[in-house]
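A lone chain, given as structure tokens: the form predicted on its own.
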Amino acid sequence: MQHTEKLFKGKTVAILSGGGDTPAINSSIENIRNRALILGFKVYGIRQGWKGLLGEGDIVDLTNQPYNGAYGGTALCSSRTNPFPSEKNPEDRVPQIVANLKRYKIDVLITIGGDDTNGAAKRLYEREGIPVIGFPKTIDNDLRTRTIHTYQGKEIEAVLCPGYPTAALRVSEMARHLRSTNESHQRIMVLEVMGRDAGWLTGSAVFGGAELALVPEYEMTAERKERFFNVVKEKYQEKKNLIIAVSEGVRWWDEASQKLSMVYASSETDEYGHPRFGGVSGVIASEISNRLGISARSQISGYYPRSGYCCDYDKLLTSTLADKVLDLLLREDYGKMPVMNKMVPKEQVEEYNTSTIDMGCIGNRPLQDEYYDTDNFVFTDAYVNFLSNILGKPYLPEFGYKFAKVNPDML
């Protein structure tokens, strides 16, 4: 039987993005919008995440709007607004959310975010029965996607989130570019990478030549610090320069207080209770200089990895996961999030390698033990194999010269 109209004509899908931006959000929005249009939905964009559903609402029409998905960030803007009561904002703003969804006649809500944004969507689905579909997003790559990475016959539960591939590329490039100045001054460079609770992104510095790394999953106790300094000294003596990648959320032993501590860029927290980290690289570089007598500097990658244009792998990833969103919309299967169920190279990022997970089972996934050598402070071959699917082989540039030293007695 031929349908004379599209299946969901007269229905409206709304898309919002919350939390930290990534280079892949606009690509996600564009691809989700295009799939929803195929089914006949009108498509709205909600500006500034959950904040756009408060008060009178801040809603825009994306239906017939040109949209540049290649450009990073989110044209819908973002915020860290939490609609549920929190320590910072005890007001329950869910009634405002529900009222605006009805007011703007929104039938399905698609939330692009991490555990906070999608966790709030999950609660709305469970508590209010609002039809929601989650879409993964984080450069930290710690949102549990149940992506299986097969390495040497063993299945490892990894993570693959849009935004991470581009950010990993940026971090690897930054580490690689720092190499020339590092070699020129024969110093140690401590490169700080975003990652509050997980070291997935920090590992990408290995692909630009970082020899050592510290991650939040493994605390730097007093004993581990002593071993770390010994390893740093040994590695430096081999090459006379060294790049150490560290996650911003590394728990570092403080000699003065005699306890583990973290370095905060600000004591202020967002509505989900998260402080803003920043500066641990400076602490580590200073201690290396003081204890080992080796020139050390810190470099914070900051917002650079989450900025700029979306890489090819991310474009394919967002497009493929949007195909799965189309499937969920078609079957009206809500409370789910599309994921890649296999870690695969670019040419295999296809819908047949996707699945969905219940939004109630999302949570966070730290770096697996198989990916990090705690004794030697390095990422393992298993992690290199994992990230090679995205970045190819690691590349380490270096001067490479072995000059013959002139002996004046031989002249």
Contents of the next structure:
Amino acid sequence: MQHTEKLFKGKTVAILSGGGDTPAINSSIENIRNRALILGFKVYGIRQGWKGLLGEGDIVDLTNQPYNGAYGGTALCSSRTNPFPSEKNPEDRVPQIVANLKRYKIDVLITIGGDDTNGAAKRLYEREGIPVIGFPKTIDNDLRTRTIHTYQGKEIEAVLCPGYPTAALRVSEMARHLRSTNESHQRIMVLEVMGRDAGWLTGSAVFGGAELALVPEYEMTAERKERFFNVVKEKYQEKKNLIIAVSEGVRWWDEASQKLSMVYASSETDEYGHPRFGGVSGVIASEISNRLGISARSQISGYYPRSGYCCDYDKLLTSTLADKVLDLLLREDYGKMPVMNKMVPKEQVEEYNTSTIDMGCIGNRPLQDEYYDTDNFVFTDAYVNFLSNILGKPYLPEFGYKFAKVNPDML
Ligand code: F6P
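Could you drop in the structure for the form predicted together with 6-O-phosphono-beta-D-fructofuranose (F6P)? We only have the form predicted on its own so far.
What follows is the whole complex; the chain from before opens it.
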């Protein structure tokens, strides 16, 4: 222990978190911080993502501070600041960032983020030679991690990002809870879930009983919409209430404009050019009511899946991936990001199941075809098997009553 402490004594690691928060970021920070301390590093936190490296810098010392990793969000705060020129901000901020890394004597930068934050980190590593280690994070679960899921002997390239397990748990609980109000009113509930470009998180509603799902990967063209309404009608006749999970980024055929459209919460875009989605569930629910004459409501899960305490799977995942960070730090091996190489249940979330991917391969990974049945608008058994590693079996309570009907003629 003493030997390794001396090894990196006098060196500094700085951690930042960028993009949308998740319930697992504080856990990631705590675990990375603890591993870096073991090696003798001083550990800094950069506040508000890349923003904390602009101007005078906004850097805090985490070295001997208490840190509650179970609490959701990020105590370092986050932003969607882009170091590189963008439509929204044409300024190249890289010189400021490089200058601050020098000024604060930061030797290694660890970036907790999705495609945007880690994509920028990769460019800083490649362009400026900054020693960077990426760390995955997103509730959308669409940052490529090359995690292999073996299902019925077939290897599927899946994704496993810290934050997704807790968010998936929340979405599944929300769907499950909505069931009772839905059953009471014999309604269709359209449950909207975050996910601009990928439906990984939307699929978790299946674990709370959602019967149907729409995801951004498969556009709802005019023809597919027709088929969808038929499926909804059939299913409703059978069950008398339905939950339909939809991703916020679903591309939905708009009758008025005769085009595929997306529903935005505002006209703003961030510095990475992303719009803010929200409201497609309302559009779908009202079209269902109008077309089928069935009572339908919409419910946006919004920020709820992103909020609150971090679940046990995420705690283990972040601690295991942090073990891999320790390994990278020890070997001074930069430009990499730790990942799980296999989709495994909680008991096997261990360092022997991790590997790294080159930050050069940073990118998005939408749902694989194996996970979604485009004809029936449902997630497949392969997806259920994938997510059962995290959530166990789907739990689907229903009204259990079979009351005998009273016939006044028999009285
Ligand atoms: O980080 C990704 C995400 O969770 C998306 O699913 C969502 O569209 C976005 O964040 C919303 O983030 P915010 O409103 O915080 O910018």
